[in-house]
Each structure stands twice: as structure tokens, then as C-alpha cells.
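In C-alpha cells, the next block holds one chain alone, the form predicted alone.
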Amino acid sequence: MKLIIIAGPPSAGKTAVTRQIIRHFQGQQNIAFLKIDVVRAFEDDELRQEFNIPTKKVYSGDLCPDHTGILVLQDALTWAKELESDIFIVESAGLCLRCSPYVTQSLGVVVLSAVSGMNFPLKMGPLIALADVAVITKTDLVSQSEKEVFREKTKEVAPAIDIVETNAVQGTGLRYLIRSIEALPDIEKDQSITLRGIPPLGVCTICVGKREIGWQNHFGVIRKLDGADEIFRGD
């Protein structure tokens, strides 16, 4: 079974890309789909009705959706394998821009919208840096020069990443993504699956419910106003 993990900011076109993948492989491969979102999601219902494939969804609630994905992925893989799936697609909301849902033995796909601003890729961090493929959508809505700048900014974050430019609704240009999926090895049962990269540093007192403002009222990982331009890095 091949594992594909798709992430990206809201309204970037993640489900449109997913729909094109399913449309291409339907009839050739058995496909299962998992949607991870925060409070509400309808994509699983839409894809199940449109393509008659097995789907599930998980709500993360107060948790980061990328963290939730890691917690449920082992069970999800077991579910997909029991269905004798050839391709398992996981679509994560990926909201905080510090986390990354990608794991080893998977194809990590980040979906970015070309209309989100030319400097937007520089704000995405691990969501781009740890992905294998960046699918840039809505390229028909920007100029050629804007597309080129957006592409270069994406490469600035992840120089080795493969870039696919598309209007995902029509599926133009996605043949390059399809080739990456076809070349993806199946999951090796005798090899573990682990999170790529280092997750965010621990939890702070705000994470566990302390509501007072000001660093003086907190302990653990704290930030002061002075030096706010520096990015905090844990060990």
C-alpha cells in the first residue's frame, strides 16, 4: 500500500488535488481516504459519494490537527490495509505552520495557493521544508512573473522540493504528481514509520490551560517582548 499525506493552509485546494488523484487511479487501484480537521469537515462525505471509496474523518478539536494525525495514523493504516487498499490518502488541515504531518515511507504533498501572496511560502516552515512535492494551485489567476517569484520563494524554503503548478479544478499539470505517486514504493512492513523532522518543543503552561497574560505568570517555554524578532529554537 502506498501512503500519501496531503497538507496545506485552508482553501489552498487540497481536496481538489485529492479529487484529481482519485479520479486518475479509480478503477486501477483501491483507494481509501482519511480527513483530519479541527471542528467540521465534509470532504470525506463528498469523496465517498462521488467515487464510492471508503472514507473516515477525525476532528482534532483543541489539538493541532497534525498532532492528531500522528496519534491516529497507526490505527488508520490498519483500517486501510484491512480494506486491501492500494493507495491510502491522508488529508490534514495543517494549520499552525510549525508542525508537519509527514512521516517516513510516505509521499508528503504540500498544497499552496498562488494567490496567497508571493512571500507566503517563506511563512510556511516545516510544512514545505519536509514535504516531497509542492503543488501550487490557482496558477491561472496570477501573472507569469508572480508564478516565477512564488516558485523561487518555495525553492528558497526547500531547494530540493519538486514543484507542480496547476489549476487543480481542471487538473492541468498534475501528471507530474501522478508520476511521483506511481514511483512511490509500497510501505515496507519490516521498517518503522516515524515522524519526519523534530516536532515543536514540548508544552507550555498556556498549552495546559493557564490563562493569565504576561510571561511573569508562566514558566517553562516563555517569550519576552524584547528579542521577539528572534526565532526560538529548542534543542
Contents of the next structure:
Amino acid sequence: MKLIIIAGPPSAGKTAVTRQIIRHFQGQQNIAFLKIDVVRAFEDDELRQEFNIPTKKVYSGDLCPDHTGILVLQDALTWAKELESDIFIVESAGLCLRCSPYVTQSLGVVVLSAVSGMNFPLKMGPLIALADVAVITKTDLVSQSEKEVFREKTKEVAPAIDIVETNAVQGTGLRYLIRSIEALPDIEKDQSITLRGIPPLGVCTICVGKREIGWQNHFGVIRKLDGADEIFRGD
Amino acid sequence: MSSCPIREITVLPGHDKQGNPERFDRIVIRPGDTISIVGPTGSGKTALINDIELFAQNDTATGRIVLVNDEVPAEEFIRDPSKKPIALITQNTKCLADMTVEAFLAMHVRARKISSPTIIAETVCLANRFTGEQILPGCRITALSGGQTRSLMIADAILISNAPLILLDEVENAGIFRERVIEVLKEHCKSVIFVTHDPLISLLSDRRIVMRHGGVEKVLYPEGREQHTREMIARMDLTLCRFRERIRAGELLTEQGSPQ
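Can I get the form predicted together with its partner chain as well, since the one above is the form predicted alone?
Below, the chain from earlier opens the complete complex, with every other chain and molecule after it.
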């Protein structure tokens, strides 16, 4: 079974890309789909009705969706395997743009929208840097010059990333993504799958429910405004 | 500009929506060619230019194949927009960046690593030949009208992108000087394909590709036989233009009899 992890900001077109992947492989391969979102998601119902494939969803609620994804991934792999899936697609809502849900032995796909502004790739870090493929959607809507600059900035964050530009609703240009999926090896050993990067620290006192503002009311990683250009970098 | 390595782009037939093979051998596009794609809504006009823009290799819904100089083009040619020999400008194409015209063009010039110190001024100047509303280098991109934006994008495609083939999807709605666009594209030895419903653009083109049910139905080569009609339509167009300007200027049009 092949594992594809699709991430990206809301409304970038993750599900439109997923739809095109399913449409392409439908009939030749068994596909299972898992959506991880925060409060509401409809993609699982839509895709199940449209393509008659097994789908599942998980709401992370107050937990980061990527943390949730990691917690449930082992179970989800077992679920997809029991269904004799050839391709298992996990779509994760990327919210803080700092996370990166990609694991080893998978194809990590980040979906970015060309209309989100030319500096957008620079604001995302690991969500792009640790992905294998960047699918840039809605390129039909922006000028040539913005398209070129967006691509450059994406390359700046991840020089080796494979960039696929598309109008995902029509599926133009996605042949290169399909090719990467075809070339993707099956998962070798579930037990040895790990996260590719370290997610942002999630254990400050705000995380555990303290609501007071100001550093004086908290402990753990503490910084004042002065000199707080970058609050915390993992070791 | 003449160092461009592209001699021709060739479209090989696929099939229409019912799966019937298209009835043409090949459509060859060479520098300086002006081609119109016409046909009813839903007949496959946009799908045809999308195939050309993507260099389809029997991997789109139409099954067409598009070659450069009779060969499958190198992948980097297709995938990297800065190396791609085609610029596509559609009705939906927008400049979203909130910056001045000058800064916007400078950004593109930098991305292309062009060193000419005058290219930005030349591009603005060329854009101004296409539009009646003057574009100033200090204007903000987001404040430009539809016609100004379209004009600027076409000028950018000609001078900064230096794309040998330009695809224009229904530009007539944008209020630009269409004949001048065609003239300048020819001057710069660019090929252009219009998807159009506009009689003047259709008749100003050397060739007309007629679409039906998702496939190419035929290719017309008027070769001067439409000269008379073309001149008539050009006159009518001019008349309409004048009326349009007068309406925009707030006049009441009270002429008696039929206007000339």
C-alpha cells in the first residue's frame, strides 16, 4: 500500500487535488481516504458518495490536527490495509502553517494557492520544506509574473521540491503528480514510519488552559516583547 | 528576440466529446502566425488552448499531442513558467499584487534576470499603445482598469516574458485596441492564438479554427477572400467605437437616419 499525505492551508484546493488523484486511479487501484480536520469537514462524505470509496474523518477539536494525525495514523494504516487499499490518502488541515504532517515512507504533498500572495511560501517553513511535491493551484487566475515569483519563493524554501502547477478543478498539469504517485514505493514497514520533522512545541501553559495574558502569568518557554523576534527554536 | 529556438509548434489531432477522431492532419503554428479559435460556448475552444499551453501528450481529455519543432518538448520547457515558450492570458487572469506598475514589472524583470535598464519603460510604453486609458509607471496595479491590466499583461508577455506564442482567451471584452495588438505581435514576430467571439479579431486572423462538440471541425484559410467583409466590419467597428466613446462621454445620440 502507498501512503500519500496531503497538507496545506484552508481553501488551497487540497480536496480538488485529492479528487483528481482518485479520478485518475479509480478502477485500477483501491483507494481509501482519511480527513483530519478541526471542527467541521465534509470531504469524507462527498468523496465517498462521488467515488464510492471507503473514507473516514477525525476531528482534532482543541488539539493540533497534525498531532491528531500522528496519534491515529498507525490505526488508520491498519484500517486501510484491512480494506486491501493500494493507495491511502490522508488529508490534513494545516492551520498554523508551522506544522508538517509528513512521515517517512510516504509521498508528502503540500497544496498552495497561487492567489494567496507571492510571499506566502516564505511564511510556511516546514509545511513546504519537508514535502516532496508542492502543488500550486489556481495558477490560471494570476499573472505570469506572479506565477514565476511564487515558484521562485517556493524554491527558496525547498530547493529540491517538485513543483506542479495546476488548475486543480480542471486537473491541468497534474500528470506530474500522478507520475510521482506511480513511482512511489509501497510502505515497507508500518512500525518504522516516523515523522519527518519535529512539530512546534505544544506544551506551554497556554496549551494547558491558562487564559491570563502576559508572560508574568506563565512558565515554561517565557519571552518578553523585547528581543522576542523568534520566540523559540527547537534544539 | 530572433535567437528563439522555436521554429514551430504542432498540434496533432485527438477526438471530440463523442470520441470521433478530429478531421485535420496537423495544425502548425509558426512565428508571426495569427490564429482564431471560434465556435459556440462549450465547443472546446478553451480546452484546445489548454492543450497547447500544457503541451498535451495524449494525456488530456481530448487525446491531442502538441510538439515543438516536431519533437516532444523537454519537461523543463513545459513545467517552469520562466522557460515556457507560451504565455496564456485569460479573462480570469489577474494581477493580484498591490504594488506599483513599475515595481511589478521590476519584480518580473528580476525573476527573469534581464539586465536591460530600459525594459520597464518600454513595456509601459507598449502597454499604452493597446489601451486608451494611459498607464503611468507609478499607478498601483490593483487600481488599473480591466483594459489597462490586460494591456499590461500582453506587453509583459511580449517584452519581458518574450514568449514566442501568446494565447489570448476572449480579450475582446477588455476594451483594448485589438488591431494594434495584432499589429504589434506581428512586428515582434510572435504567434498569437485568440479564442474569440469577435468578428473583427476573427477576420483579422490568417487562419480560423472552427470547433464543435469538443473537437476541431475544420480549419479555414481565408487567403484574402474575406477582404471585402473584413473592411466592412472594420468600418462598422470604428463606427461602434465612436458611438461608445460618445456614450462614455455622456452625450445623447440623436442622429437621424442610419449612421455611417
